[in-house]
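A single chain comes next, written as structure tokens; it is the form predicted on its own.
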Amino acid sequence: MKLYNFAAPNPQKVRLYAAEKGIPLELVEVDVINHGLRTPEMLAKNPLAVVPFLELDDGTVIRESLVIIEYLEELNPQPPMLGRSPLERARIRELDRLAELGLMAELAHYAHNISPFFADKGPQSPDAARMAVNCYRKNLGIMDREIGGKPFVAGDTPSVADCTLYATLGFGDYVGLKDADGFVNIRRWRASFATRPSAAA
């Protein structure tokens, strides 16, 4: 299996929960930058233009972190990232959804607002940058909170929350918020799985 790769958030979301499994993928890396997501080849592969996307053996191709998180986890069952029980799965869904829509999205809303690499893309507005970070800052404070004292974000096991709250926050430092610095939780979380071999994938 190919994953198709960039230094960018949702990739490095599959590529910590691949390592934390143990499942090898080869990656393609594409220079999106350049507009490599774009040549006649790429598109015939995936119209939608985004990466990551999964292209198994036989050229068949899934797109969106979170499916291709859910299909390897049907072929890899075990060790459980998405949940044992209903009530478990139901809690890791709610805490990564926390993470990727209360915080990375909130983080890509304010990069397009401020960055000079959107600037082209259409208008950029201060206030909606300020928008989102006052909201980013808000859901950091409830995150802090879901977390409290437990070892991973959603249990004593990790899950595919902890991918996706950790690879969001490196997307924080690279857009200059480090701002979950000052959550305690937060901190201790990330100091402790920036320590598991899968938070180099």
Ligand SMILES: N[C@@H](CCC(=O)N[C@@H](CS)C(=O)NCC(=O)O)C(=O)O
Given for the second form:
Amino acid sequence: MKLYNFAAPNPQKVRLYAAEKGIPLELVEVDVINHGLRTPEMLAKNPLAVVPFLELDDGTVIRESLVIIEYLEELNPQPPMLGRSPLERARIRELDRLAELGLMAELAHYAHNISPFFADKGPQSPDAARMAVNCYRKNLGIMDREIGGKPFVAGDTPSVADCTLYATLGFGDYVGLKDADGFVNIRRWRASFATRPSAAA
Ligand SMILES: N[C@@H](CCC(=O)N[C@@H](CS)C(=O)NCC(=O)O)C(=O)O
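Mind giving me the form predicted in complex with the ligand, seeing as the form predicted on its own was just shown?
So here's everything in the complex, that chain up top.
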């Protein structure tokens, strides 16, 4: 299995997950900065021109980071990282959505509206960038309360929500928004997760 990869949060989320589970993935590095996703060969694999995507040995392509993780989890159910009971699964999904939609997507809106790399996607708006930062900060507060004193985002064991949040905060650092450092529970959780071998993935 090949994971089409780049140093960016959604590929990192899958790498973190695979490292936590001990699932070997062959990484294929894509030169996203120089539009390596827009070649005819890459567009045939993923017309959305984003990473990550997973290519199976028979050439089948699976797109979307969470869908890739769900596929890998079905093949490798132990240790469970998407929940062991209906309620645990609901809770993990809820927190993963908060990390992905409430935090990572807001950082992406921010980057889309300030970075020259995205200037060809359409008119950029400083107001939209400011709104994204406000939403990011508000949602960090919600995430901080949700984590509370727990060792992992959703409880006593690592889940996909840890992978999404860890990758998201790294992206926040990259775009210069280090607001997460101001939240005591997030800061403690992040420092602890950073010591796991998977964090280097
Ligand atoms: N919903 C997708 C988002 C994928 C995505 O936006 N990937 C970014 C990197 S984190 C990307 O490839 N961006 C390149 C671009 O927008 O040109 C997923 O979860 O896989």
